[in-house]
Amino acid sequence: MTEVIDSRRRKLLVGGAASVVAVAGAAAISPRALAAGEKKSFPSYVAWKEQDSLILHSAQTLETKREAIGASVITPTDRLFVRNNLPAPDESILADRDAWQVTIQGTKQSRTLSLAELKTLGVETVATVLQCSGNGRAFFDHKASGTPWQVGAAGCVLWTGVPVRKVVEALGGVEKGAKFMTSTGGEVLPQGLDPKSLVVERSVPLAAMENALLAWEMNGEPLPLAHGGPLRLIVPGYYGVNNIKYVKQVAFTERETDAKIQTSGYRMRPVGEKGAPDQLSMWEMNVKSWVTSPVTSAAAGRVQIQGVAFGGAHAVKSVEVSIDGGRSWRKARFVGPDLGQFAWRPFVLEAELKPGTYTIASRATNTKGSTQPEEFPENERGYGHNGWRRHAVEVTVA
């Protein structure tokens, strides 16, 4: 994996995603509606999801309820959250799943293959946390324009698919001067606009290729239409823009790409600025954790307050919570298996409560050393928010 490159800052940003969105006839959800309580009928390429589990921003984004996220490692596929920045392609895609293919570029021996012929190439499955680059955004004072996610634009998911690695030992390697893995997505483009304003290209560096995956099955059934079936591009401990779904192309390439989505999209920049090549962009993930029960009420006496943490590019080593707001924390316990570097882990700390209101709260560290922030700065898009004080709860326990 590259070097994390000051964790506090390094940011994806899809700028313009809302833009995007609507010139691919994204259908939004009335805020008004939304507080009202009006009930909204899912897209049908979403409609097998377990829909009181989700908040339906829009047509295009899907958040797991807090309370829904609940105390396992894996994230259910019918309660992962969903962020696309263009409407997904037809569900024709998936009638022959290994007739699609995927060019390889950029290596010795540069070619098109089926997914049949990837599947001769190796298989691994790994777990990593899927998330958006504006989970958080909502916690942002300035109100930074796009989906106001708060904790539920994430997820822990088992990708299954062949290695990019082992995909390019078969083709001869990478060629030298190669500096990114560029990878393009198979979604429509809408006709009479410059495809670089629109597609979905995202270039990473080099080194991010040795973990990377091109995945075909996600917990352990064929990948779904809604998260880039029939295959989607696994990039762990990144940002989930750098994940392409419908993955059509992966190229080896010496600049990062030109599309609008990499230039000024998802990178990290003061509000009120524009987005330009020279700002830092949403690549590795930085080191988060919230608690998901309880999130509003409990009874009083032993409570068994619960979360998930992660580590980010670095695996979490420990977790502590705080039920007075961050003035005295104890350190949490680890619940279930350790799932390895990219996953997150749930935990849990017995605490007896007496009746009263407790501002609960989480920090986790990892095995680079870095710690949750209390407070995490402004920035124009909202991304990347981990800090603790914003992702806390009140609860009431009578």
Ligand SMILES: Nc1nc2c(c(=O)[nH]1)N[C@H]1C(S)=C(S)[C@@H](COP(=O)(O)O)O[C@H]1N2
Contents of the next structure:
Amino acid sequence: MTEVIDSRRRKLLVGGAASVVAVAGAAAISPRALAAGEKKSFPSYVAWKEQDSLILHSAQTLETKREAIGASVITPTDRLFVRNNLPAPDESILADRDAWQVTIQGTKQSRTLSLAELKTLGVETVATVLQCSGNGRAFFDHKASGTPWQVGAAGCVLWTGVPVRKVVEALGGVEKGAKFMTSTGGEVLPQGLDPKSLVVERSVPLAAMENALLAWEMNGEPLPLAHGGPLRLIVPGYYGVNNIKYVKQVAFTERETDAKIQTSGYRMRPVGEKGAPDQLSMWEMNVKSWVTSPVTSAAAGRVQIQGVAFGGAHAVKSVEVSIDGGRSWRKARFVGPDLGQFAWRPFVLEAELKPGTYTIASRATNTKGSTQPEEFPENERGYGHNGWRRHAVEVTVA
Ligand SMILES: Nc1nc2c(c(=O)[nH]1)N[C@H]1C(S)=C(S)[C@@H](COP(=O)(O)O)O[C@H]1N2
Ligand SMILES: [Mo]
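I've shown you the form predicted alone. Could you give me the structure of the form predicted in complex with the named molecule?
What follows is the entire complex, opening with the chain shown before.
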């Protein structure tokens, strides 16, 4: 329960315009209700979520519990994590989904297209891992500011929409000199604050367009507001922040946007250093896996050790499991269908476990040959953690 209060307090301490907005949005959770031990009530835009499967860090940050991730490939929408940098727009933007408009710029013709028009240009379904850059932040020792996500700021989702490539083709192709795809979220920004410091606008290398989708459906249903409905950009293989919700503009640009979330935000930087454009941007994800069952205890005898593994920007190739804290490893078996390069794969290792305590870890390798490291270097904002040791679980077998 205290994590809610802690993460709010931390936001207050961080200061700055963005945190003012964050705290205003978090007001739906009353600290008094928490102190009284009442069940935390979810804000209305996520009231339909499966509350027992989620950790409510704040009104704008909900994490899937490790044991709720499940053994299926697809994460059910009502268990998927939620992360909003700004309060979600009003529900009214879903009243007429087909009327939603997105402006495409930096193509031979620039056009504003309605969702209805987009639907005539093509359709595809792609499974991707959606993962926040800060997933695993709680496993760093330096108390990085931000939500202390463990493993559950991630899920595997089926997105349906039009390939960005098809939209660009219909508009005569990308203009010469464009090096980035720069997309903007449709939140209404509070008055009186510098919009560049608040707007969710991200640039990704132009090459990412190849696999990108403008999606209106997830897991077979119209996109809920919490996940970016009516229209969202999906950039397969890239960290969550690049997957712009309520997308209102996609521009092909020579330079990265000068929005704060791009220039200094979401940069991999040494502890204590300020964010700057020459630091690595949180674009392509790295290879990662974790155990989802058992996570605390198991009955002695035959145990199915299960988890999920993904390759980041490349397909996952294999995953090993250790039951002795990384001294020895055994190859696990993938479970269920392979939904492609950008999806995760559930895995299982069957083991005979006698009573005792076991440190169970997993370690994935992708098709590019990258394997999860034992440790991941500390960095100011606690991004990108894929070190296998800290992701291990301690299981008591009796
Ligand atoms: N418009 C908009 N898009 C956004 C965000 C946001 O605040 N506004 N948050 C980003 C971040 S940091 C993440 S991790 C993902 C979270 O997606 P989800 O809430 O659907 O799980 O959305 C990204 N896209
Ligand atoms: Mo994120």
